[in-house]
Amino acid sequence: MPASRSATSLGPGLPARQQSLRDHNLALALRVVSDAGGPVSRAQIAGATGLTRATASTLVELLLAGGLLTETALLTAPGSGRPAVGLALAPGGFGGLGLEVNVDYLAVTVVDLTGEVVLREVLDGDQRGRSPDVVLKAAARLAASALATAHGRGLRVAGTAVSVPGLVRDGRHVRAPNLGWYAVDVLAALRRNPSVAALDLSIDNEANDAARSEVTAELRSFLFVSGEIGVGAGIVLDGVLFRGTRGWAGELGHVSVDPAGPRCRCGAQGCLEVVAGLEAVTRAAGLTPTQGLPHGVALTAAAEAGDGATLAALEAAARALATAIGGALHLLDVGTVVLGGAYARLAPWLVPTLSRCLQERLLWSSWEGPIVRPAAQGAEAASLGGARSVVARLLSEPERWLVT
């Protein structure tokens, strides 16, 4: 999560203006409430931040007036036994929107300030062969419709986070070989829709956004592996997304698992995604996906029916995944693998072989075996993670949304 402007202004060697100090303290107070997991009192905010009770109360009144906090039932103050008014994030005022553009679907999710899903919609359909302009016009219409619904429910959307299946350069240009996109300015295309143009727009790789949605107090370090037509990964270390020096970390799909294998769209041979991506697995299973539906739907249905060719193709995919994931785990020293995208649906058939192969490969497996599990947030987790990243920015910069 990026640092707030107010926190930056308090950096070493820089004077702290009164406005900057207030903005910093607003974010500090709001963070105490958002991290608490339940209602807190004004006195607890003062105690947790080191602010005086008078200052904490002033900040709380600003956050209440701005619709970021709400008062709840009375609490019993620790040690005193006296009741105090509880404070919590306001669930109905502000929110974030996540928009995912993937190879065979578009998805949108809106969450409120507490991170709860307000609405979610998925449009299945193969985006390959369509121009970027056509695809992004459809995505913008989907986002605009979600915005209208959110506004109709009284929710003020603070921004839109866009998730894409490829590399993002300079915060806007996308290279997505599986879509046939090279240096496409996604944000500029989306801004042509006036309903979306007014929002604060950001963009990231879909696996990164999906990984964000899986972080919990209990799960702080893991490798998120997203399987669609392409294969990507999000790396989370101690609760923080690891991006690499240029923001391109996690391109697991372009790790070679068979140097003599098929040519990948990236130009290399034997990449993981041409062996274990959904299109490759569907082809190996001898299946023909239903027109307009993702490949994962056909694979899941055939696997549930016990189709032998499909089960064999999924087992081969799991072995290929183990080759790439095993190398990543040795480098990263994380013990949990989360399967996302369509891999989450296919986890019942992927996890047994993948877990066994990792157990055989990992140097430390005799002491501690790897944990492999499906994503808790489902196949369309990227739009959820993107929406929650908007909320995280809002929580770190509340002064932007207060009229004072």
The other form holds:
2 protein chains.
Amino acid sequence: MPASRSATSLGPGLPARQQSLRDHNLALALRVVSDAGGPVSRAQIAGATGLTRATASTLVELLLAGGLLTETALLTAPGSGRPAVGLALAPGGFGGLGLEVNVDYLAVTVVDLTGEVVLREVLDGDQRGRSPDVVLKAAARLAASALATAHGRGLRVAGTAVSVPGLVRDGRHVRAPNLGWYAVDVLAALRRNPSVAALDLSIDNEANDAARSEVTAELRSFLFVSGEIGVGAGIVLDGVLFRGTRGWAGELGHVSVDPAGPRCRCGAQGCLEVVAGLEAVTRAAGLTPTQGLPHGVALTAAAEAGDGATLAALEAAARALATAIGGALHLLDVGTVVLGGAYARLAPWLVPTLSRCLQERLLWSSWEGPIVRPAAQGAEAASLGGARSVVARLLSEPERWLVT
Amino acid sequence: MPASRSATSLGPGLPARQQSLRDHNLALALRVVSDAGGPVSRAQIAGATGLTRATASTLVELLLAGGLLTETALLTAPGSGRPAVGLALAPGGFGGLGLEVNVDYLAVTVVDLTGEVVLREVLDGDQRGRSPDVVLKAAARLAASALATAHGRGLRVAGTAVSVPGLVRDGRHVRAPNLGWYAVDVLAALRRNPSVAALDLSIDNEANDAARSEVTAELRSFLFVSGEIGVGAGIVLDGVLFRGTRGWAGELGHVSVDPAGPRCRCGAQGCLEVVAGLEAVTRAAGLTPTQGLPHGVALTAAAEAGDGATLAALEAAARALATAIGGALHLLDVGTVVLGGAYARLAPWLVPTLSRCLQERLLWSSWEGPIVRPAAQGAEAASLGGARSVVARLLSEPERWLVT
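Let's compare: the form predicted on its own is above, so bring in the form predicted in complex with a further copy of the same chain.
What follows is the whole complex; the chain from before opens it.
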């Protein structure tokens, strides 16, 4: 696979520059199609990019031959008698794979070039008693099996995005206190599986990847709060993930909600996740986390049954969430909170108290109150967001995938 | 004064477009001079902008005639025998004014086009017993007097940046609970003073303006924490102020540090500023805030004298700051904290505990520990940052200030 190339020098002259000019225009043409939301014609691509019709047609031929675009039914442009051939992203050709390693489950999602889900699988099981090597072997097997299925359906997977419940340093080493990992080279371990080794691998925090899966045309700026055993956040501003100076932004789980609170695995006291994380709430509700029932399923069942201790535990969790999220909103100034992971399932019990406390607490709530809503995606959100980020990368660098 | 014009359409053709092309190039030429850090020649401006020497010379003549540039001694370019006339920002012509309204003082700073301070004045006095009208009349008088002095020295003030200790809505209405202000139209009140009415006025939060004054070539990303009676923060990422979706980001003073803590003026409980703000710490130290000794002067004197209650109060404040700042760093992922306002003066007593607690608390401190340092500027930081923002705006739109 060729290395990524910069396309900043676009002037004519040297062959290398002509090459990057063409690469740049290929991505431009592809973006017109992917942004359109429906089939477009060669003439529309020329119009939107400012390229000549001849150049646009040449680029389209390359993208068709490479399997990135497909021709659709004829389009009739309004005000014009001549129908034109429609062009759309090819659904069957390329795809992206997202693989999530979390504290009590593994998940995989494959999407095609249009972002549609081709397959997904969630494998429940507490990973904490196991060595990183054993966990990552299982994750690699899950990815390899999804890859084989995708290949069997004719899909070419352009890359794999790995989501982890912790910090990633230098794009490699993972610190995830909830897993007992302090500097695990996750990608190196996954590459020991030959099927996975051939893939273009990238890695990010699970809340970041899950937040990506919630961005829509209407929802562009929000704080995504991912609640599982750990609690993380993804900060999205105008459709773009806010990553901080080293990629570690959004560690909401380690915001203090009670300076005298219980000791957290990170070493500090009263962190949000040790007070309102799934395990803490399950324990406060007097429930035993049942094998095979993660993601707050036991809590949800008890809450639905009206169990008093569970309702009280969820009420306390909502108050702790309001303390931490209130601080985050005061610092970041975003208007919408999206509750993801197990919090999405628990939203009916969390949202009323959380909303009320935020309304009381926020300095600007008489001007503009906060909006709190459950996430659209469930436990597969991170792997879905990761898979879509692979496809987004492919669409921005199509030349890497064309045999020319 | 002409309205601000957009310079995005730069193609030749219509006269209007030629006008914006020239305006764009004027700003480009000026930026070469302001970024250079020393005198540059017309040829260097042409080289750096890609303009012809003739065009560069024409623009330079306009900027010289308009009083934005000045000619300096001859420059001898290395490797060239021909000396050229040096060009620099004109120090005497234009300037910017910053006016800060804070809870227990008013401050004004005037800078010239090079950002150098021409005059500054801080007027101590608790503003809380007074109506917004009375406070803003006094502030307008302070600005008018500074303006008159600046004019007397031949400086033309291009605009005034007003800094306030609260939220600004729609560029106008100010909510500052510490002043008891909930929707005060600060600019309208200031404009009642005829000298101020003639000025181009803008308004921002004081911590934002103070943070601007701390940006240097070396310090590009940091959390600026402004500690006075209220506590605010300015978030600077790669030299740019992070403002959030509505300009309200950085309200660190209303991050909770103790859910069971004292009631804050905002209505919530245990906000950082009600625990570690100047008034709270002075009270905890058993001191009476002496009239005429604001900015933590009384606290500093007691700490220097080794007063036990004061040292204990500062230790508790540092711990509360660590709780709130630790949360902010976990969310924002910035590596440096700059303590400003009265916290800068109190830094010798705050920094050791704050640094140690952050080191213990931060998830990534074994990878990269936090850096905590006092601000370079004191109580005049916000008005200095505001005045410099006026000059920065002028340099980016020089055409508004040229008679052509």
